[in-house]
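Next comes just one chain, in structure tokens: the form predicted on its own.
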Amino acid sequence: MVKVKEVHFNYDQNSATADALNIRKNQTIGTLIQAPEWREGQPSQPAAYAVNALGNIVRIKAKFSNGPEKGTLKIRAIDAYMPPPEPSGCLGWLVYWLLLILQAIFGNVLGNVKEKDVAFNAQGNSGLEEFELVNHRLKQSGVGIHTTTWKWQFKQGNQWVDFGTTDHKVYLVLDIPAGPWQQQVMSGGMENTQLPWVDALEVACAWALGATTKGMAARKITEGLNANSLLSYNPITFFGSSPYFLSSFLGQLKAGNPFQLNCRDCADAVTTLSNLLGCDLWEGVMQSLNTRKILGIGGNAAVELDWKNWSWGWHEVAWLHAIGQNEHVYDGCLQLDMDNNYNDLVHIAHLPIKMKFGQNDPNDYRYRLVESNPCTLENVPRRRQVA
């Protein structure tokens, strides 16, 4: 019986228009994920696609064994959980529609593998064959984490014969990840630890699940950070200034124990996780400011004592595209008070998401944040390397 030996998703490390991105498990040396992501008898490795970078045709590569010696077979792969084409009875139709709904929400974004003739050598082994994906939903699905099980088949007469299954995990991001993330794969025994991490994709894709635009993705990342029940504010930087210790931040989240972070830590998290999804955020500092009453991350808007004035030598946030008075900020560290009476106990909490920095307009970030002192902008955009 024919066997699937290998399935390759990221077979071209210099392009992402028809195949997957270059990724690694985490910052640890030796965790680079290379094709074949699926190999017979070994654990399956994940793949990631940048949906806006993909062209009209997406392909994989696969290799087979135990085929007809010096012969050919027509081979394809279909969704292993595809509902039967002709359900029968009430229960059959119920199962059919339930499977369709589950597929639409959670299921196979890779579609099916288009059939093609595969040649085998005298030992019954094929070469590394290129296959086109058909009916895939990679470009329509938005940010997410998906699993696919393919049922591989060869054609015998007019019948398709099953000969194996392969399981695959796929991360979808919106575009080629921006800095600090890179796509260059080094040679000569060196490893690029700035390739996208699977550990970070797990968090970013979960927080921004379903985002179909970069603005939506950055918003969801900012909200996901600020609303996380494990986090609370402390003016000390906990996760480094250069580099950003993303591995430590992710480890704390995974451990599930409460921890603290400050504005720089929040700006690092928002920028780094958003840019992993293809956004274009930078980190920037404002200097010397006394704040109005604000609600730090982890605070309860209904508790008056959680609304505090701060005297800061500096405050760091994520900026969209550039730093400047007319530019826009994403601040996951705090919520502003949009109530116009600053002398009462009424507060209208507002998380700054794509909020114009501005000056004196009540809808501006600066107006709602700053009570006194100049709050000067340091026009030094940063994207800190991850470690």
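In this text, rigid core is short for the largest set of C-alphas that superpose within 1.5 Å between two forms. Residue numbers count along the first chain shown, from 1. None of the values given here were measured: they were computed from a predicted structure. Compared with the form predicted together with the partner chain:
Annotation: Cα of Gly157 displaced by less than 2 Å between the two forms, core superposition.
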The other form holds:
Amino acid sequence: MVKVKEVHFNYDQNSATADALNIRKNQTIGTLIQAPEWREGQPSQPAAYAVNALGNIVRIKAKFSNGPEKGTLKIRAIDAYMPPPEPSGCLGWLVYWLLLILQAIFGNVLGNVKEKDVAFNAQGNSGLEEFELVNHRLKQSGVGIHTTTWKWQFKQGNQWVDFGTTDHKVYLVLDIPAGPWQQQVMSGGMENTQLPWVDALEVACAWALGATTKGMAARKITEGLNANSLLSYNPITFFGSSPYFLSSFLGQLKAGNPFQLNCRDCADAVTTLSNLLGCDLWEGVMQSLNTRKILGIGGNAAVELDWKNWSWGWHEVAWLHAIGQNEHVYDGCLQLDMDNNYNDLVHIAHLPIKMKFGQNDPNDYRYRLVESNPCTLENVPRRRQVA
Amino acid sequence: MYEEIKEKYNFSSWGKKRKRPGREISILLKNFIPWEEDCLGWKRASKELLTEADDRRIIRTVWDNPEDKNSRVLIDVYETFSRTHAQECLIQILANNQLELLPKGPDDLGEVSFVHPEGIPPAAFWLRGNLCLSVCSFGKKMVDVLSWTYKFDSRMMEKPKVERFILTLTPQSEQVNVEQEVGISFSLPWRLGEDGYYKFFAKGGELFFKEKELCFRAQKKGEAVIEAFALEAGREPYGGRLTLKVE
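Other form of same protein, the form predicted together with the partner chain, not the form predicted on its own:
Whole complex next, starting from this chain.
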């Protein structure tokens, strides 16, 4: 019986218009993920697609063995997912709909593999054959993490005969990742550690699940960070000076124990994870400020003691496109008080998401953050390398 | 670099403190890491090696109170090539702290130390030899870290009692001149385990690393004595000793 030997998603390392992005597992040397992502008898490796970069046709490549010697077969792959049978009873329907929703959110986005004739040599092996994906949802699904099981079939007479299944995990991002992420596989003769990391995609895609625009993605990343119940504020930079110790941050998150971080760590996380999804954020610093009462990450808005004034030598946030008074910030590290009376105990917590930096307008970030001192903008946009 | 920060923290005075053993004896540590016995019996949750620059790396460990998951302490050991590098490192740590100004820490902690003010998660930062240490409350509950810092500092400073002197110290030259640098290779008959570390003391000069090589620069004529120790949790300490003639 014919066998699937290999399935390739990122078969062209110089382009992402019809195939997957160049990615790696993490910063560890030797964790580059290269096609074939699926190989018979080995664990399946994930692939990632940049939605906006994809053209109209998306292709994969596959190789087969045990085929007819010097013969041809018509081969295709279809989604192996079978919807559950229609249930009876309220609970049954609830479970049924829940399963359908989960399938829609996390299920197959690759669609099916369009049939084509595959030629086999005298040993029954095929070459690396290119296949077109049909009915895929890569361009409509937004940011996400999806799994697909394909059932591979060949045609015998008028019947399609199953001959194997392959499992695939796919990350969807909105665009080619921006800095610090890169797409060159090699850098200075070494593996490029700045290729998108699967460990980071796992977090970024989960936090920004379903985002269909870059603005929505950056918002969801900022919210995902600020609302994470493990995190609380400390003025020390734990992860983010030079380089950004993303692996350490992700390790702490994965361990699931509470930990702390400061504004630079937050700006790094928001910028790096948003840009992984294709956004255009930069880290940028403001110098010397005494804040109004703000709610640090991890604080409880209902607890007065959690609203604090700080005397900071600097503060760092993520900026959209550029740093400047008329530019917009994403600050995952704190919530501002939008209540106009700063002498009472009433606070209206507001997470700064695409908030104009501005000056003295009550809707400006600066106005709501700074009580005194100059708060001088340092116009040095940064995207710290990840390590 | 960091001139403003240096001024703010009175950097020029750091080497001018009262005379203490740390001033007279040069100390250098390699792979120093806190052991469980120094950490109130708390459990080590993670250990990471983070490389900031060619001349600096961080050994980061996080310790969890087994009875309270919200009580955690993070310890960063910044290992640099020399005392001078460690001073620069401490300036950068202070610069990377958002607070406008950190209060000075206790006089008897390291060569110079700084702490977080009250009311925020406790933290202490100090210098000892070529190391810069940062001990911080890292969980949701504030942990007083000062008692931890003294344990580490005294362990860095103490000379263990050694029965077996099998740590070999071999200088490039047995005779050196004042201000001359001499490379010293050191070796044990076996490789130290994951949590093992080396400690070097010298009288009459300064110890430092040049890349990975241990070096000594003599500062006065006479005899210069270099002592070395290899330490590993659960094993006896091993020592080595070298005397150099300084012309």
